[in-house]
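Next up is one chain by itself, shown in structure tokens, the form predicted alone.
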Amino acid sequence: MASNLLSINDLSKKEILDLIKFADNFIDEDGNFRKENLFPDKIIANVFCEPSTRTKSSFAIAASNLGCSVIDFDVDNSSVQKGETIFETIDALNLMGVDLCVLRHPESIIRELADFLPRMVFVNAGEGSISHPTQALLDIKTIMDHKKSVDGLNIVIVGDLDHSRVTSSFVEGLTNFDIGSLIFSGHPEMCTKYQNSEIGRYEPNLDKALENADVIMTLRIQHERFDKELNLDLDTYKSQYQLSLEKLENAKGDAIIMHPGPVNYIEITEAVYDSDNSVIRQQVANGVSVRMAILSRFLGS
């Protein structure tokens, strides 16, 4: 296994499946996360240069559950605000003895940082609109919890695909499996990167896209994009692309509905979120066990 987790492509299919299986060890028979004092001598720095609730909190909880010391790095009150580069900032943390850096950054810099500081372990917690490998791992785990295998499944991804690092890493992860089909759906102006994809097919009509779907991944729509970039009316968008109970009838009866969060109810209705098909809350919970597995593997290697 590589010394850093920078991209889902850094992992083989076996490594992906091993990590997912390993994550199950951190959940007890009552569904609670185990607290194991495995790494009391390790220091983890959570360096988030963009807002985050689920990813940041789950990494902090995962590290704490493993006995690590956790530094919650506050960019707004750091020397970054005085003109220090992120390279200088993380080098300072490295010199202070930080063992592993969990990094979210709006730019594609994590690989360059890993080369710059080879003695520090890096885990990518979201890089621009490019990648989010730990989210892909917990998404694949959530699918396998309900469907046993990813192979043979018909998967639909709908929403603002162009601005989604979740989509990028999820699609990269799916290339390891023999899926039945992959369909991209959403407003054409939000899916320009996926209209000629080699791995999946673009279908602008959501009702058609959902036919025979086993897994439906919905993605957050940003209110501000309607105001600033797109000549779109929100109500018109919802009528065409919001996942409602009525639209869900096009999918298989046991289809699972996923969403990386936060949900703002443009992309799905509250009734769909609360439905038996929804596994969105389980995705959040899986974030802790998967990240415990990731931290254990990369701290122990």
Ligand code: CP
The other form holds:
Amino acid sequence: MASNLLSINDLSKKEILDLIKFADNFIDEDGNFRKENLFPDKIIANVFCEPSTRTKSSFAIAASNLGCSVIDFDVDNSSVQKGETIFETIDALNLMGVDLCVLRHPESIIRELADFLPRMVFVNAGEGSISHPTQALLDIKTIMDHKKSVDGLNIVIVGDLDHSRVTSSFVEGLTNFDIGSLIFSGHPEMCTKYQNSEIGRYEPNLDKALENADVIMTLRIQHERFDKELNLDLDTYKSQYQLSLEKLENAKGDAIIMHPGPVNYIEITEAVYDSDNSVIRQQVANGVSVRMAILSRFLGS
Ligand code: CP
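Okay, that is the form predicted alone; can I get the form predicted in complex with phosphoric acid mono(formamide)ester (CP) now?
Complete assembly follows, chain above in first position.
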């Protein structure tokens, strides 16, 4: 296994499946996360240069459950505000004995950092709109919890795909499996990267895209990543691309609905979020066990 988790492509199919299976060991028979004092001598730094609730908190909980010390690094009150670069900042953490850095950053710098500090382990917790490998692992685990296997499934991804690091890592992860079909749907100006894809088909009509779907990944509009806001009429957008109970009727009856969060209720209705098909809250919970597995593997290697 690679010494850092920078991309889902760093993992073989076997490593992906082993991590997902390993994650189950950290959940007890009552569904609670186990607390194991496996790494009491390890220090983890959570360095988030973009906002996060799920990823940041689940890494902190996962590290604490494994007995690690956790530094919840506060970028906004750090010497970054006095002109220190992120390289100098993480080098300082390294010199102070941090073993593993969980990094979320708007730019693609994690590989350079990993080369710069080879004795530190890096785990990518979100790289601009480029990648989010630990989210892809928990998404694949959530699918497998419900569908046993990813092979043969018809998967739809709908929403603002262009700005979605969740989509890019999820799609990279799916290339390890023999899926039935992969359909990209959403507003054409939010799906420009996916209209001529070799591994999936773009279908702008969501009703058609959902036909026979087993898995529906929904995504919010990431306004914070637009250079210039699109001139959207929200009611028109919702009528075309919001996943409603009515639109869901096009999919298989046991289709699962996913969303990485946070949910804005423009991309899905509250009724869909609350429906029996929704596994969105399970995705959040799976974040802890999957990240316990990731930390264990990368701290132990
Ligand atoms: N899914 C995800 O990355 O959520 P957060 O931004 O809350 O971490």
